[in-house]
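Take a look at this one chain, the form predicted on its own, written out in structure tokens.
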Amino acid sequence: MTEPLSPPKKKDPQRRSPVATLPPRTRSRAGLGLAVAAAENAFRLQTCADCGAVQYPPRDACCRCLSTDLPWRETDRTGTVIAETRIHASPDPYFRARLPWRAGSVRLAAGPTAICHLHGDVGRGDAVRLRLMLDKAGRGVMVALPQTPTPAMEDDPMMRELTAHPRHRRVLVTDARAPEAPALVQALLDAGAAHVWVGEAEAWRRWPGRAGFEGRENVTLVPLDVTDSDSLATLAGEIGGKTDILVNTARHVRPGGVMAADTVQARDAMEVNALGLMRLGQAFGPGMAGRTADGVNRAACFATVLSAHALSPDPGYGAFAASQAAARSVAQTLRAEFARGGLRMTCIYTGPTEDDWHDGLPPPKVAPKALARGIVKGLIDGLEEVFVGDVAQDLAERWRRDPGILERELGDMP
């Protein structure tokens, strides 16, 4: 059984931080499909459209009939470990620093046999549950996990490498006034976070929810305004070297299409939603990306909450959707830049939330507690793309099938 993870000792500031190393990044174009599935916790493998053979590893042609029609489809996640080994020596710098490392051969119920990373609680002959997960280089790898959860299984060293579990980590939540902020702070503490900083813009302006954060153990309100670069630089100078996970909850939401929109409000939306994310990346990104090999509580994830309409706009919230699309583009660029150091960039997409600015919309809406649970689960699972709520999941599925049709469907809504 996995040993529960102990709180890390206080770091000696005079000792150098380990230099981040990455597992091998080279993949074929077909192989990158595993990362796309892993990013959103799907288990999709190539399945031949002509003969039905399931392919692993990914190929450009079917191993049975040589067809090149190999769509990615959801596949049975179960399998059996038929061989295992413990690697004690490796020429690769990443694995050399993390030895011993367990790997093995797993016969998938779907047919192929795959070489997988093995969780510490499984061994030869065990029935396992398979997952595609993202490694530190942002590439998809196959992991064999126990079929039923085991005590402290998330504390296995391999799982700690592949996820951004909040346990023993220090988290910055950027906007205390966000509807989901109280529930999110509680969910992070329940997941084992060591400390949560909560950003507060314009601290002089009193607001009813402030009392819920004041005086709480392991929770600190800090001055943070995503529209003020000086504010971010000052805070990053104080806690940037300690922040292991950053969750950006700052959002500026206003209803209205583009033609009738107040351009001042549209500019404010861009300042908070898109440029605010960019400023956060500039202020906290370098410090976090430089600490991705820093022991148990290494920097692990930079996350931001986005509207699902960043994929395709809702004309009723046109200016807001435009700012969300811009923010998504910023997040994708940050993901590429963070990948060089092994820092994960996670986007949490949500449908309409239960707040004053979505009051006129019909249900279903995402409750603050549901959004908080979705954010924390995404961190625990090590995902890059998280879709919270029925609306976000439905929009994502329709967008994947045909973005053009979705645009017209949304344009026809009353």
Contents of the next structure:
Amino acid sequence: MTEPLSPPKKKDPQRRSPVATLPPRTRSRAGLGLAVAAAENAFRLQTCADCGAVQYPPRDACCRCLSTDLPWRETDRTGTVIAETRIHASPDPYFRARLPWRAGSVRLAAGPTAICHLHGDVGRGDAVRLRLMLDKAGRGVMVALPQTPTPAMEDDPMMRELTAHPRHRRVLVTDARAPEAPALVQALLDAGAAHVWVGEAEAWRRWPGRAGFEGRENVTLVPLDVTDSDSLATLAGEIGGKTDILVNTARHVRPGGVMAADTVQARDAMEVNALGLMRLGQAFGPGMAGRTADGVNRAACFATVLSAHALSPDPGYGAFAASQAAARSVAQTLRAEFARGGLRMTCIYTGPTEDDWHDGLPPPKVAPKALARGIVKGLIDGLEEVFVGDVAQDLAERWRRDPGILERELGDMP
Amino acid sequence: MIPRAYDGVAVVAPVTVPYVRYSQETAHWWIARALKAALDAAGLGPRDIDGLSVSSFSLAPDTPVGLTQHLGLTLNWLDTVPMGGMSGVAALRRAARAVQAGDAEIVACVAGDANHIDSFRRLLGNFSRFSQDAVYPYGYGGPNACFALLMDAYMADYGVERADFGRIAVAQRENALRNPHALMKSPLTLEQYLNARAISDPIALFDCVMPCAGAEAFLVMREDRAGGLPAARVLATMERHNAFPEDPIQLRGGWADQAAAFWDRAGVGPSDMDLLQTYDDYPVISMMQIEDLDFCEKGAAGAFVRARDLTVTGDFPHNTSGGQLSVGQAGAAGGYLGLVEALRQVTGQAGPTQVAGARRAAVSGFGMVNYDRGVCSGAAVLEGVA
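Let's see the other form, the form predicted in complex with the partner chain, since the form predicted on its own is already up.
Once more the chain from above appears, this time first in line as the rest of the complex follows.
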């Protein structure tokens, strides 16, 4: 049984925040494939194209037939724990600070034996459900979980290290005017967030949804404009040291291709979508990345909503797609920079959303509530790449298969 | 076909450079000390040898090639044996064949390692690719955690209890108290073993070896070159790598399907042995060797050690110098420790740990936890030349 987490005590400002250390980060090139799968909650292992043998640990040649053709394929997620240990001594500073640590040998239904992190509710002899998850170093690791959910299982100390669950955490949502913002705030509170700050640009400008955020317990509207470095510096000075999760919802969408585009609007899209993310990273990144070992409500995740067309443009939204591609690139650099401190950078890709700027596009579209759910699920599952809705998932699948074909297919769309 | 015996080959001059917990000296220094001691024991100089076999984890950036120049050796035959706990047996069987075939006349086999503060942690970090990809990220318990998993499965499968493993550790400590060079100097009781600090369940403090610096060596030469030196013959050897890859967890080593042929080649059996030296990085591994080399049935080693006295004066002398558990683990020299002690025993040179009348010994080696199990297994039977 997992002991449910208690709300953390108020921090003593006189005490030094625990120094963030990372679990071992060195991996072979093949070993990095586990992180690629873990980032999006896939359970892909190398599977020999010639003889079908599933390989683990990752290899450069098949251990059964020596084939070097080892594509990563979705694999049976079940297994059995055949041995377990509780580690009480480790020379590694990250694990030393977290002892005792449980690990086990799991016989995968697919064949190989994997050394895994063991959830507290499983032990030798148990049938388990396996996941590939990202550890604090951003590397993919094998995790053995109870076959069916157990009470408070997400509060297990190992799970808390591997996920960005909102429970007891303080979250900044950057743009209250985003269509998904009300549902997102609600979903975060439902997941146990201790407090949600919601950013509001140009507060003098009246807008209809404002009342929905006013006077709510554990919700505060704060002045925040991603195009204004000063506003970000001021806000980061106030709450940057206690922001555990940041979700960037600020987005500037305008339809139209490139030839006939208004470059002023295109510049606005870049300002909000790409440079805005960069400014947020500059203002909040250092503080968050320095607080990733700070107890139950350590800083855990910096997330941003992106269009799935960051991967390949929809010519009907040329300038917007360009800003999304730029934003994705900024996010990838932030991911590399945050990784040194153990902070996760999560990209939530969505298809066209149910709003004015996507009027006229055919369904399916992503409802604000669905997008909000997708964001919170990504945090709870500890993901780096989340594709919300059928359009985004379909686009990602086609992009993985062949980006060249995807580009041509999108170019032919009416 | 049964391979030809190692006729005409003599193994002489077993030497140990006393171990030190931490030392500022380098692997080159330790290896030179061991080589000099072995040559001194045989009345030889550096120019008299034409073959060298080296095992070390801490020579970098050098290899044994660099050692030839560093130590001023001119050779016809040079070997590197990077097999950790199997290094001694592997070096012996390669050197013996080289001498027998005439590729070399006198081969010095040496293993030695430095141990600076923090060098064990650094060695761990670069041990193997599978360890980096699939072991260290899971708690970084080092070999302790890997062997804890094997021990957990072994205990569950065979109903062996911690006290059974404790008997091995306690007997070895008793042996070590006779050995002035053992790092462990105080007696160990079964109670202390059972109540020791947990390291990685079910492994506790006295299941683990202490990393240290040290070196071991011996010489392999034609019998006619050995003159009047106390010498041992090699009756048989075996090696096996990555045995039983389909076993989901390691409960047996490469000895298991080789033992019958191995004893056949030796022309003697387990009951003819006066003593046994197993590779004891953990007591559970010693138990596997006792079973897989046919000293008892599979799964019966717990009962076997309960029914026997494993000390120097007992009915089943085992790891007579105290083994790595009580002497210390000097890197790759740990793979020589049992073999060098066995050579001393069968040639009557073991001094305070001498088993009375010892003439034949079995030695086994086990090395390199590349991922979830030890990959290299080997064994040898030695007989003193009367």
